[in-house]
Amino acid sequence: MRQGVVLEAVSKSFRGFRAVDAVSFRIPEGSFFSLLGPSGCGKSTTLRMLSGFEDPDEGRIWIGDQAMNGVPAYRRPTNMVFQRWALFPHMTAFDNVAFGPSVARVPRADRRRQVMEALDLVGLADFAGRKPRQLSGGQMQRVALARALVNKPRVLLLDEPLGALDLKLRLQMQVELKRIQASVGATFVYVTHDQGEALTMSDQVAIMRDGRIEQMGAPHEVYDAPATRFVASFLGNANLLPVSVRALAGGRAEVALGTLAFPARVGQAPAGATGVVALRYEAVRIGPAAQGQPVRTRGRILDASFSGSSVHYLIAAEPGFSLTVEDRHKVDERPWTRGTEVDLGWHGDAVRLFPEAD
C-alpha cells in the first residue's frame, strides 16, 4: 500500500517548453514539503499537477493508493491556498470557508459548526461576517488557508501564499503555519521561491531548477551539503571561488586559491584541473577568531556594511581574491573599518568543489 505523495518521471511541456522534466519524488504523508527555485523552474506547474489543473504528459502521480493521472481537481483530495489567495470577492469570509461544504452537501448546521472551527483556527472568527475588500493581506491569506482546510484535504498545496505579505507578517505566518500542520496532520507541499520559508518550515525541500530537481533532502543537509554549484549559490550566500585542482580521492581534493592551497569537499567532482569552490560568507572567520581555523590567510576591508545582526565584509585575500565574509555582530563591538588588515581562517569541511561551467 502506497503512502503520502508519489511523483513517478512526471513531464509536462507547454508549446515545446518542457517545463517540469521527468520529476521523481516521495513525500511521507503528514511531513511539510517545500519546492524551492527561482521563477519558472518548474514548482508551480507541479504543484498544478498534484491540484489537477494540469495534467502530466508523462508519469505517474499518486496520493495514497489513487493514481491522480486524469483526475480531476474536484475529485482529488487536495485543497489548494493560492498565490494572491483567490478569495470570492462577492462572499463573505464565512461563505468563502462555507463554498467547499456547501458544494459537498454538508447538512446546514454541521457546515457552520465546521466553518467556524475552522475560521477559529486561523484566528479569524470574529471576522465571519466580512468581505475580502474588508480584510487586510494577512487576515485574506488566512480565509484562503480556512477555506481550504476545511474540507480536511489529505494534501495541502500551498503556492507561494505568503508572496504578498510584508517581512514580520511572513515571519509570523511562518510560525502558523507550522502549528496549523501539526495540529491538522495533513501533507502540506508548499511552493516558494524564498529560501528563507522553505528552510524555515519544511521536513524535506526539493530545490527545482529549469523543470528537473536539483536535490532534495532535510533542510540542514541541503544547507550544508549542497550537491551542486547551482544549490550552494541558491540556497545562503556563498563565495563561488575559481581554483585550480591539485589532487581528488573519494569525497576530498586539495585546491588551490593564488598561492593559497587548502582542502576542500567534493560537491561534483570537475573534470578538469579547474574547478570552481563554494564557501560560505559566515565560514569565513574573521580577526582573532580565525586564529584556531586549519585554513588560515590575510586580507584587507574593502568594504563594511552593517545590517544588525551581522557584518557583511568584502576582503581583498593576500593571495590574490576578493571575498564577503559575514560576521555575526555583538553588542558593544564596533565592525571592523575599511582599509584595516584582518586574519582569515575555515575550516576545510566548509569548501565544496564542483565543475566550473554550471
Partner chain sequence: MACGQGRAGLARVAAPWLLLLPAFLLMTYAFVLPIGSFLEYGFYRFERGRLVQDFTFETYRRFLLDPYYHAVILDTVKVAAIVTTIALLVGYPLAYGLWRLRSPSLQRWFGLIIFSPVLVSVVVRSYGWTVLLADQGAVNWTLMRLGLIGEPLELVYNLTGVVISLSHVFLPFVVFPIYAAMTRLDPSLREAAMDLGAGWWTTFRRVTLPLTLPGIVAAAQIAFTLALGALVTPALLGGGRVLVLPLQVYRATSEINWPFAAVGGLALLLMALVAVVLSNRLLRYAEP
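Please show me the structure of the same protein in the form predicted alone, now that we have looked at it in the form predicted together with the partner chain.
Here we give the lone chain, stripped of any partners or molecules.
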C-alpha cells in the first residue's frame, strides 16, 4: 500500500528543453519536504506537476494509492500557496478564506466554523474582518495559507511563499509554517532557492540541478555529507581548493595542497590524481582556537567582513592558497585586522574530496 507522495521517473519538456529529467522520490505521509535548488533547476515545474497544473510527459505521480496522471488540479487532494498571495482585494480575510468552502457549497454554519478554525490556526482570528490593504505582508501570507488549509488538503504545495517578505518576517514565518504543519499533520512540499529555509523547516531536502535530483536526505545529512561538489558549494559556504591525491582507499583520502598534506573524506572519488576538496568556512579554526587541530598552518588576514554574529576573514595561507573563514563573533573580542598573522587549523573529517569537474 502506497503512502505519502511518490514520483516515478517523472519528466517534463518545454519546446525541446528538458525541465525535469526522470525524477524519482518518495515523500513520507505527514512530513515537511523541501525541493531546493537554483533558479531554473526544475523545482517549480515538479511542484506544478504535483498540483495538476502541468502534466508529465513521462513517469507517474502517486498520492497515496491514487495515480494522479490525468487527474485535474481541482480533483486532487492538494492545495497550493504561491509567492504572491493573490488575495481578492475587495474581500475581507474571512471571505478570502471562505471562498473555497463557498464554491464547494459547504453549509453556512460549517463554513464559518471551518474558516475561523483556519484563521485561528494562523493566528489571525482577530483580523477576520480586515481587507488585504489593512494587513501587513506577513499577515496577507497567513491569510493565503489559511485559505489553502481550510479545505484540509492531504498535500499542501508551497512555491517560494516567503520570497516577498523581509528577512525578519521570513524567519518568523519559517517557525510558524513548521508549527502549522505539525498541527494539521498534512504533507507539506516546499519549493525554495533559500538554503536556510530548507534546512530550518524540512524533515527531508532534495537538492535539484538541471532537472535532476543531486542528493536527497535529512538536512544534517546533505549538509554534513554532500554527495557532489555542486551540493557542497550550493548548500552552505565552502572553500573549493584544487589538490593532488596521494592516496585513496575506500571513503578516505590523503591529499596535498602545495606543501601541506592532510586527510579528507571522499564525497565522490576522482578518476585521476587530482581533485577538489570542499572545506566549509565554519570548519576552519582561527587564532587560539586552531590549537590542537589535526591539520595546522599559518596565514595572513587579507580582509575582514563583520556581520554581527560572525566575522568572515579572507586569509592567504602559507602554502600559497586562500581561505575564507567564518569565525563566531564574541562580544568581548575585536575582529582581527588586515595584515595580522594567525594560526589556522581544521579536522580531516571536515574536508570532502570530489572530482575537478562536476
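Positions refer to the first chain, counted from 1. Since this is a predicted model, take the numbers as computed values, not measurements. Superpose the two forms; the largest set of C-alphas matching within 1.5 Å is the rigid core.
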On a core-based superposition, does residue 261 travel 2 Å or more at its Cα between these two forms? no
For a quick test of reading the superposition: does residue 90 move by 2 Å or more at the CA between these two forms, rigid core aligned? yes
